[in-house]
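Given as structure tokens, the chain that follows is alone and in the form predicted on its own.
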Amino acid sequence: MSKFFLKPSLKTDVVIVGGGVVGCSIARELSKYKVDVVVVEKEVDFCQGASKGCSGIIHPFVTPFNSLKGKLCVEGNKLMDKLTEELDVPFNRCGLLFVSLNRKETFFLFLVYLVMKWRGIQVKFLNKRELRKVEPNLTNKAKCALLFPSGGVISPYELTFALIENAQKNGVKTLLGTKVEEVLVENGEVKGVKTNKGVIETSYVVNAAGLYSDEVAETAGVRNFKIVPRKGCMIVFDKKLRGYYRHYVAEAKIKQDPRTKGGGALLTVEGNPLWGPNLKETGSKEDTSVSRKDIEEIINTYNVLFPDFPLKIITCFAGVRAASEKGDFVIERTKVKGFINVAGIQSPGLTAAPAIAKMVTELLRKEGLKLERKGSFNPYRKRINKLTDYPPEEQDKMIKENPGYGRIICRCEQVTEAEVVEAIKRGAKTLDGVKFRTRAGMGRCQGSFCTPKILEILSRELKIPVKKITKKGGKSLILLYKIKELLKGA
């Protein structure tokens, strides 16, 4: 352990040490009181683990009911329309469909519905007629289903920048490519935190690093779970098949297959259709490859829902979940004072996030951290203006008002300059920072035109040469020799 007698190059109240949905979560809380955060992100960008690799379903419940992440799932949902409302992010309430295919699904529905209205979470018995009336291009062997009116769809990028977007505004401090290498600790108390950066003082430390969560902690000497990391692979098809299916539809299976973690076809908060995701044991927490193999695996599991369903796939990505051995989310304060462990937090992590937020203020009062509530607390943030989602005369006039709303870099997406320039003021410096922030690059040619416009515009507002500018940080260049240069040295 190192001997805290290193000079401190910032003192705060509370380190936060990961930015991802739950740290943000965590630092817009916080926010409330008057105390002093920092968040502590080893990447360059907010949401670059985890949370960007999921499929941004806001669950109705999850079980065990009565597990951790069964209880803060339903709080969560609870808060998320005030959430989202305040911070001006889009929530599509869109409803799980639960779809029974045989005799037996049909008998295993009717137990769970019972159960479901034993429990007081909203659900609706929809027979094979109704059924038909909401999702008619659903197979002609759907029986019945239960529809869960509280399950929705949101974008966990978006809602994550506005997070901390909102917390900054708010007085939290963050620190980007900044890596925790040690928990400092004497007498059992937490002192501080170093960095690759230098020493941060502090009394109280919230370990929400993800996928590095259990090595966090065994720097702390509390290391008392391990992280199992799963991968989920995702197939994303064209926009215009928007409207195929209304709602997020799965089997009702009696038997979960072990390929998959119950997933189904999805969608996104935009429209896309999103099928997955599989299950894969892996033993690297950087392993978001995805495989021939994955891609039919879904398309075999979750075809039998919509059997004639066009396959327009533009893009396939994984996410690896940051699973503990215990299966159960790790929440709890430790032997070391100032220590909480925030960890373990897979799906429904994203549902969760707003209540673990407030669980996790609450073992920090019980830590001994003073908190009152601030008297100039603004809940309010406003998201990135969109041309398309306004009518045409509002268009010509933020078009006058700013002639870069008249210049469309991003076909697919119709995204303009206007919007590309507003996301790198907010923080993005990468090609996956104004992608995320924007959608640029998210449409069916997947960046093949709107990426050399996009590193224009971030060499000229970063100041910076086109050749350094990375996709996410790190070595990850996107240019590494001028045609010029090239033909120079032939």
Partner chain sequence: MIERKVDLVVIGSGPAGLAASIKAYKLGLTNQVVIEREKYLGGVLPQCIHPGFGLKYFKEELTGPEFIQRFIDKVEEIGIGTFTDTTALKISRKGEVIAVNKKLGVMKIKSKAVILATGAREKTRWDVKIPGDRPAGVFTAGLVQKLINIEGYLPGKEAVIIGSGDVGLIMARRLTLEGVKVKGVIEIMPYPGGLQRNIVQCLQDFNIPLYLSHAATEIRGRERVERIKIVKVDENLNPLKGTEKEIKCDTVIFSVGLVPENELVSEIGIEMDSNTLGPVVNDYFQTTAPFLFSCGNSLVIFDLVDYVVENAETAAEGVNFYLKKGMKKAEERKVSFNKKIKFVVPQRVTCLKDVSFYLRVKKPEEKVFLSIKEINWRKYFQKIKPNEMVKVNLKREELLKIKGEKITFKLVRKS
The other form holds:
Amino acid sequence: MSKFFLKPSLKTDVVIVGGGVVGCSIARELSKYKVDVVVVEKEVDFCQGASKGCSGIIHPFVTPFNSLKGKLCVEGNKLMDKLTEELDVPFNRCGLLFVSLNRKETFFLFLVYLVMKWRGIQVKFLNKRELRKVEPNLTNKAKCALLFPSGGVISPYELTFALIENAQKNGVKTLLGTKVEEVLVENGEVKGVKTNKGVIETSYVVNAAGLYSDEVAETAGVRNFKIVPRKGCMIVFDKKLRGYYRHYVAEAKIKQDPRTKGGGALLTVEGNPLWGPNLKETGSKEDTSVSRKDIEEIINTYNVLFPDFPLKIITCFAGVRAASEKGDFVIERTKVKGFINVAGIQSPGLTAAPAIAKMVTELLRKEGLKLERKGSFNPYRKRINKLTDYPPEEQDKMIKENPGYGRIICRCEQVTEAEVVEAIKRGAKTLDGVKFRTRAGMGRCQGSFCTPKILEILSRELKIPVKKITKKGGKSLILLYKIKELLKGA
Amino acid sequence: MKKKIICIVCPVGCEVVITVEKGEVSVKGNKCEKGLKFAKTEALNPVRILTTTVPVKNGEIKFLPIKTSKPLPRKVLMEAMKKLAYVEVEAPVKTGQVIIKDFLVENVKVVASRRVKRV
Amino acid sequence: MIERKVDLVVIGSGPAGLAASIKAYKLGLTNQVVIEREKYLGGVLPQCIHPGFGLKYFKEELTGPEFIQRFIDKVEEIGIGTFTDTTALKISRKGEVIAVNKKLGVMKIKSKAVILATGAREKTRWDVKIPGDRPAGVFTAGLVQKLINIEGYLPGKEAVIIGSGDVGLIMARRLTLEGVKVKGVIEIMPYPGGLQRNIVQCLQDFNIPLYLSHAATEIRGRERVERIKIVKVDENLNPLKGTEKEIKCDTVIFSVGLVPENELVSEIGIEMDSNTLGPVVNDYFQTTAPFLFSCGNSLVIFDLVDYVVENAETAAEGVNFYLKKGMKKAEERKVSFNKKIKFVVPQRVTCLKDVSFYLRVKKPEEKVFLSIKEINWRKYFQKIKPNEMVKVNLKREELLKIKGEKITFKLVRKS
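Output block for the form predicted in complex with its partner chain, input the form predicted on its own:
All chains and molecules follow, beginning with the one already shown.
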């Protein structure tokens, strides 16, 4: 990759800055057309920012309905079935339950019900008895609920990886570990981008840089918004509790913080209960730490819904939402010709991503980009084949064809060597890269057993020494010394 | 001099009181003969078995666990580690095979603590 | 797909698995297989290169590899079928084990009995809820042990160990000997989690500070661990203001306990003990699924491998008894205990033989009696601690004196 950059410059039609779910969605959408596209991502892998740190909810709606995010959310939700089918990404339309715990909230629910009916959003009212039937473990204080059947859950990283894999297959080029330092503008027109690895000549730049989109816009001289980083922490529980509830459950609180929809209790597509997120304005784009207070806060919030829930925590994590100070998405053409901002994409960014991609494509067309459909576009992508998804007879065939399926690497999530190798072929270069593509290390032992094995496979497949392997790029090295090195005076 | 120590001969971990007067060591609190012996050495010159690994060439495993055949004086443990940092062996290795004779102290051997087959 | 029929499948080739397998073989159960998921036999012992094993069983002090080598040699000598690099994926209610292996593919092994000897996994930072960042450089003690002793790598240059369990203490010494600066061991309780001898020979010998009644509050570091925050706690484990402290380090190692691994049987639906986190067993270490036996750390966390071997051999006797004579459930008596005791294993007693009970107390106690009400049995303890498992041997004659269906262990202060 870096050799490529020794050439004076690279030429392309469109540069997408940012390899999150938004950037990758746009890349995949543009790969339907006869245009050259390069995705530039500063981290060593895709889906490293806000996309990785979100809960995975596919929202049925968000308010205000007339806002850009409100419209794109409903639109994106509708596109999700086809998209996930094409990309073979697990998607669970589990439905959102909006639960009332007191009379005030019940009254509020009635109002919400009427508004939703008027807006044409699918909704069903459940009385106490009906609610008990669908969620028997819910607190008996629950009075009634609204069920939004179009609400669902997806794995944000699996979707992002699938989008970029499919985009790559259809000709999109990607540059990882490449940071855009400046958008080159001449006479009010985009001429290219300057990166830490060289210059890319282009006439169109899509700024999907998430938390850093304001900084990228600034270099183009069109910063008319500010990113206000908002941290959200989440707790993941043991898969054994997967049957505890089925829907994405949230309390119908009347007094809502306008900056968030308040999170909920959901079940990830892999079956882990996940609670959160909460909201913290830390002012930092990098701070993804979780504090004891966060953990307590989240538990207290959702314990109200599930008072007897066994709190078997597997892990906690946080993401930073790339919200704009305006509160809405900023998706627009700018006074610089060829430069499009796709910023302020906080929740429901994941839901809206496919709709955002379509909108951005149209904006590019208006900007003058010639978009001609490509006959060769292949919309399909297959997920990594997992041994334990098949019955023993099939498993036996799989192992005979690829012996790597016969070696379990991660015992908690039952991930085989073949799956790890395939993840590396698809672009994983780090421990986290393997983890987020295969789930190896995501289970209850959190990598205590599989880490040495994955290090060995990464080293073998990538032909790099074990000591050079990182958790997530940069200086996040796993092992710092070989044995005896310190005694010999390293 | 009076000293309270925990006997580490076995996992019982008896609390033993050692008194040293005019070069004479007396021991209280031990429940066995081994404990008595341990307490006496611990008072005058504490010793420990040292275990570590050394790289093994052409073996079924990459590192051979080794140990000293007898305890070494505690104060030479780090010096011993530095010396062992430069030792390498070649497979096959038998359990108990002597890697170094007279290691730091006369009659203390470094021995292999497992078998390694050659591959 | 390979299909096999055997009398016994042993899952796991650590000290428990191998000891059970050898004992069962000696009792005539020669048609058996041992399944091991690692590339080598021995379970965790090959990485436990320190001495201290075998004092009771072999009456001499051995290192982990030496201890297990004796069992491996025996298995090879008598020719028990072992499958390494092979993972059992499922056990059916009828005792059919599905396992996979690179060379052989899927194996369906029909067996009359199964011994589970799957060992334990380590608790993680999230089991003890230590928040902060999630950088590289956070490990569990057993993982570090494997990385150093088997793979030959050192995690970093400056380490802090959280939890004073035995593995953590052993690693404190091991790291120090290899030139890593261990800047402290943090223990939230007012007493250490590991054996006293390890406090002496692993920490005191090397002047490694032990912070008792201290809690880790946060791990910080963007890419790699940079520092850890700790605070002193009161007797209710609440942080004391003004005692916060930061320790710079590049590595944080958790040694906060082990959990029996029983994922394989979660679908069978056997009765589990919420105190041990292992299955409920009788004195033959038979679970509530009659064909299924459990031993070693997957049954209950032991602190001595000698006890593991002993109980594994009893499990093998149990299998033999079950296969040859059958065992009647009705004869079992239930074990119960008072609040000061954390668990007693086995949880049921057949009264068909002498029994060794293994138990742990919840808190350190002094001058106490351990008693069994029903048979007027009692034993005095000057000191009794949670980190040291207590073993009680009772003769069959004594057990037969019990009239009811219960055996009650009580720990009471000497009045």
